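A single chain comes next, written as structure tokens; it is the form predicted alone.
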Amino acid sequence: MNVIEVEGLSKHYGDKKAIDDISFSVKKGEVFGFLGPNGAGKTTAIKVLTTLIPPTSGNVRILGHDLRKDAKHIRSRIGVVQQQESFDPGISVEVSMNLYGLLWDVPKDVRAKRIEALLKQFGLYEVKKTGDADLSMGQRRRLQVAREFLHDMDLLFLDEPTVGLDSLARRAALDFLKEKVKQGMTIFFTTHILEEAEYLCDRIAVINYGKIITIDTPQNLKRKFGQSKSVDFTLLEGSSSDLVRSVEHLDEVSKIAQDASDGAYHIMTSKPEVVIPMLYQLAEKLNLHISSIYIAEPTLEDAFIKIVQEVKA
């Protein structure tokens, strides 16, 4: 079963074709990745599948239902974090817990279970006293996400969710949204930190001046678009400008760097299997040693960003 199913979907200001007739669709507990760079369009898409703003043109049906006919049911049936803060100034974390249990009418006895285990989750216990003005920006955020999964839903989606979180919390919070899609709850998210996306999403789609430029899997998008691996290396001597100088004219060499902080370089080409062997013998020539040497695989962010590119050319 298809969550969401897009058709045609243009959202336009004016002149300005903030959608611009994309198609896709979402299965049942699938997480979708939806990215692009800023002003792409994410936002918007978001805006319009969501039902707070309607569409110009295309069909939409999510959970079945027809996005203009029926979306009071639709909200009924999603959750929503939105990537502006939305917050209570001059309530505590507990309160403003409650109450949005409450919107949702939660019955008591559950929502009180809710929000002790919520608060657990996401680290928010200690500060459930707490005004909500008086938190950081981390716990406001992680607030924001953990209020939504009070109400039972079948939908979330997710607008650039960890923003503000620390490395511990963002792990935290990508692991508990993946507890919850193994328990059969579908995720559209939207994020700039692409090693999340390679981390949570079963695929995505890449989205940039409104249009939509190819869904696949991680791995297919990181086979297809990150062209270039990077074979990494140290030196026992540390450096050598010499070295540098022999492999930067290699003809598979696209670049070579070194890091500032551990004296590590980085050789980047598409080929490193033709590469390993004539640095080594570069190396000997110069009478130096290579202590370590390893090959990295291409990126997802490595792949988003030749695909954007791609389209700006």
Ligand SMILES: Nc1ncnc2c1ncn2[C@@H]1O[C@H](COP(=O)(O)OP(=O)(O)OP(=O)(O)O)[C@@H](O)[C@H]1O
Contents of the next structure:
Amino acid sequence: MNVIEVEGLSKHYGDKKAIDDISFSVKKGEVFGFLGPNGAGKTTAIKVLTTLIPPTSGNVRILGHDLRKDAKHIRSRIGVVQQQESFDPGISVEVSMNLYGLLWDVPKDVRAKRIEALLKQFGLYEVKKTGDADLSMGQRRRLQVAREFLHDMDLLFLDEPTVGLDSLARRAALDFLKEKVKQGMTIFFTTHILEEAEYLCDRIAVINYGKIITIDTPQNLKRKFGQSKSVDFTLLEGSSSDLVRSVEHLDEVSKIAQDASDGAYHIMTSKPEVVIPMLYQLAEKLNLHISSIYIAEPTLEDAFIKIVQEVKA
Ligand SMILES: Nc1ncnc2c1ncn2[C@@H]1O[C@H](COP(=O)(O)OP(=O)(O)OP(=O)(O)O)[C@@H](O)[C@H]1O
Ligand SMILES: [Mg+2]
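Instead of the form predicted alone shown above, give the structure for the form predicted in complex with the named molecule, please.
Now the complete complex, all chains and molecules, led by this one.
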């Protein structure tokens, strides 16, 4: 079953086409990532899909319901963590959580248990009496994410939820989301942190200028758009122009360069398994010694930059 179905969706602000005729669908239990540069249209898309602003044109079904006809029902079954901060300076963490639970009609005893569990899960237990204004930026963001889990939902939208979170808090939050997905939740997620997208997302849509450029798994995006692999090695002898010349002539090698800072060589190749044995043979012939070697895989960031730049060109 498709939890999100989007067909020919556009959202214009005056002349500005913030979303420009996009179509995609998200299956139940999927983590779907929306990646794109600043101003690409991610937040606008989330606002439309969560019924906060109306679309200019197109059809959207959320959890099987028409966005224009059943907004109320949709709102009752989704959660959203917005990009913009929302906080109430006079209120403590605990009271803020409680108010949010009340807003969602969570029964008192369930509410108390959930609040305690969530405060612990999101590392907020020690600051539960602290007023919102005195929280650190990361703590405030944690609160914004944590309180969304007070109510039941089938689909959660998160707009850069981990901004300002330290590495440990970020990993804990991502693992918490993964656990929710295992229990059947579907997640629509935006981030600028590519490792995070790779860790969490089953599929990723890359968006720029309001248009979806491509949709695929992180693995396939890297395969299709990532640069070739790089074989990185150092020589005990430091450097050797003879070796560089020999390596350059190999058919499988597109480029070899030496890093000025640490003297390491980088060979760009799509076939490291062929190049590495040849490299050892050449080194032996020249009486050189390879002191370290490893293969660097293309990253999702490489792929993302390539995708976005290609469309600009
Ligand atoms: N209320 C608005 N009125 C006019 N233009 C808007 C409005 N909201 C957004 N825009 C414009 O629409 C485009 C998309 O903005 P949006 O906030 O969706 O981008 P984004 O992908 O979320 O960017 P970021 O990564 O910076 O959060 C931008 O060019 C922005 O200036
Ligand atoms: Mg945004």
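Numbering follows the first chain given and starts at 1. Heads up, when I say rigid core I mean the largest set of C-alphas that superpose within 1.5 Å between the two forms. No experiment lies behind these values; they were computed from the predicted model shown.
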When the two forms are laid on each other by their rigid core, does S241 show a Cα shift of 2 Å or more between the two forms?
yes
Using the core for the fit, does the CA position of K28 change by 2 Å or more between the two forms?
no
Verify the C-alpha shift of P37 between the two forms: is it 2 Å or more after superposing the core?
no
